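Quick heads-up: it's one chain on its own, the form predicted on its own, in structure tokens.
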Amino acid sequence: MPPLDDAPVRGHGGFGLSCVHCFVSDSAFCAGLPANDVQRLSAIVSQVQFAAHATIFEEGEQAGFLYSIAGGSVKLYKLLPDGRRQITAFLFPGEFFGLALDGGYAYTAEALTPVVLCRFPRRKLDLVLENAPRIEKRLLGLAINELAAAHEQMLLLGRKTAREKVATFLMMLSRRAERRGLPATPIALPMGRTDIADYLGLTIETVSRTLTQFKREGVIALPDAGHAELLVPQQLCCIAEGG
């Protein structure tokens, strides 16, 4: 599905400078960069919108752009040879994605909710990087963070029980919300139970049953399908760590 909109960003949206287009100026990819680097990026960026459940790009597709999320949430996934799906990440405002492997996207990106993205043409960004080592360093840091997140998910999938996985997932969302300046609880769950299952390597029945158990134990509350309130986060941390 094509984006809903594709328009140049006026001013310096997403770069820590004043702009009506920017929703996450403090946590965006470009936040904190010097003004001259901001100007280089603002000259090549455009803003696009995608409807919920729209495909932003597919695994193996020529990687023509990199993206930073200005609003909404995105999931990244890979299809296994037998047709099963492994979700590798859930991304939120201020986070960056679209790094390539041998010129092609290494995963499929799909909008969980309606999203607003800052889009950077890869070829133009490469030219910018030749004269902007600070931006290049920022991209290297993002690549390292992505690798670290992949290592954490390997541990999550390989060495934890279902209860530990779900508890770890809830605490992860809480910590990431705090980094975006949001309350630690309640947390938004824009992804469905099937998505959570495909991220944690569980069945949807196991995810639903575990959440219900946590609710029955008074550890969390589920006011609706899209939110969870962490009533006893210390206990969740203990469960996540195998206690």
Contents of the next structure:
Protein chains: 2
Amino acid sequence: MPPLDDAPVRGHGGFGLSCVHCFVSDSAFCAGLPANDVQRLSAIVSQVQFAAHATIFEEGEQAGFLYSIAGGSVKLYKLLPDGRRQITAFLFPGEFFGLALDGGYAYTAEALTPVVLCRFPRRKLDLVLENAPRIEKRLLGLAINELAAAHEQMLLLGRKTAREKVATFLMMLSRRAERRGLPATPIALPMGRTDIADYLGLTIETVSRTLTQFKREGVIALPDAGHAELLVPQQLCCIAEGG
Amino acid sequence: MPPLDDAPVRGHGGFGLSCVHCFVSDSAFCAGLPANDVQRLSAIVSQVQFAAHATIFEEGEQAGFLYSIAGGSVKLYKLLPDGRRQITAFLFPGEFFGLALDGGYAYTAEALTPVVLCRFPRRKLDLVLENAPRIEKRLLGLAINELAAAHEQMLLLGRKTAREKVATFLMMLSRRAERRGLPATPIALPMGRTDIADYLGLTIETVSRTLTQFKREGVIALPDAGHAELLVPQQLCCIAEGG
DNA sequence: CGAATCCTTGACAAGATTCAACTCGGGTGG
DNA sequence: CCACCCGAGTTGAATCTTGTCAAGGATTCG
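Next block, the form predicted together with the DNA, ref. the form predicted on its own:
Entire complex below, previous chain first.
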């Protein structure tokens, strides 16, 4: 599926926004940078939109852009030849993706909801980086953060039970919602059960059963399939850590 | 267990080696850098040794150093409160570890064999980086590589069967041995079965059984527990990808 | 030689998957 | 407007891969 808008607006004014004013989150790519660095990024950025379920780029594809999410959410995943899938990350406004070397992207990126992305051409970004060590430092910092998250996810995938996995997942969504200034509960589940399962290394049935179990235990409520209320976050946290 | 040598030799001459001549691998931290950059790194590096099974640093510890392996191998891991362990990486000569932000190290690092490490103090490294964008770029590149490896490992942990996991593991060791100029087979298994299990998200029994199965199928030979010969690497590769 | 550790093997149990039926809600078209 | 259909989610029963528990080799090292 193609992006909604294939002729992105360049720099200032894309969708009426300039990077200078676009602080979607403190953890955003451009957050915490001095004004002149933001200016330089602003000069090379364009905004693009994708419809829900649209593929932003595919694993192995030549990596031409770095993306930062202005609105909506994105999932990253890898596939095995027979179609088995591992989602490696869900991303929300203010988060970025697309870091890659010459080998191309290491994963496929797909829009979970309609998304608005800030897109930085890699070549131009490289040029900007020559004279903006701050930005490069920021990029390294973000990569290190991603790395820490990846290690955490390996611990989850390799050593946690289904119960612990689902609990961890809910807590993670809650914490990240909070960091974006949203309430810690109820939380939105913009992804389907299949996506949750492919993120946690489970099947949809196991995810569904586990959620139902939490509901029966009174730890969560599920007003509908797309939302969850954490009734006893503390206990959920215990379960997540192996309690 | 303490390091063998707690009074590291500084800069040139540690164990009779200078960074200028220490090209343990093309993928090493300092490989591919211009001579003057290597010189600057050389000025702040010290070499340290650790005995097998010694802890180099622990998860959460304030991150004071960045390490590069001159000789020996290292494992990185994370623990759950109840002791369950996930090894996130095995590292060999030329590879580096210890990237961290202010949150401290994201994992524990432990010597698998006796190791010789090049140790870069983070504060001094930061200063060097101010005037050496090449090095920073290299660091970012290495982080991106690590990230790609982490994603690959998530796919393994979340979606591969025990058979596929063990096959992938053997192939990975073989490929990495090759990259270091060693023969692709036989390969050394410097880690015990417990470590392999904790790396693959399995139990030692399953690892042992799977290896035995491969042996019976004639795909590998196990001269002893610490070495494996890949008799039909091609088939092992098939198994690894889900064939 | 004996003790300790690691690895292998076997029998059994359990957690998660698979297969299948059923429910729910939303959209479509008669 | 309503019946129908479709996709997504839930639930149940059977199965299976992997884990658990236990015992038996092998290797090392004092």
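In this text, the rigid core denotes the largest set of C-alpha atoms whose superposition between the two forms falls within 1.5 Å. These figures come from a predicted structure and were not determined experimentally. Positions refer to the first chain, counted from 1.
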Task: Rigid-core frame, C-alpha of D126, shift of 2 angstroms or more between the two forms - done: no
Open item on the list: L79: after superposing the rigid core, is there a C-alpha shift of 2 Å or more between the two forms?
Closed with: no
Open item on the list: Using the rigid core as the reference frame, would you say L99 shifts its C-alpha by 2 Å or more between the two forms?
Closed with: no
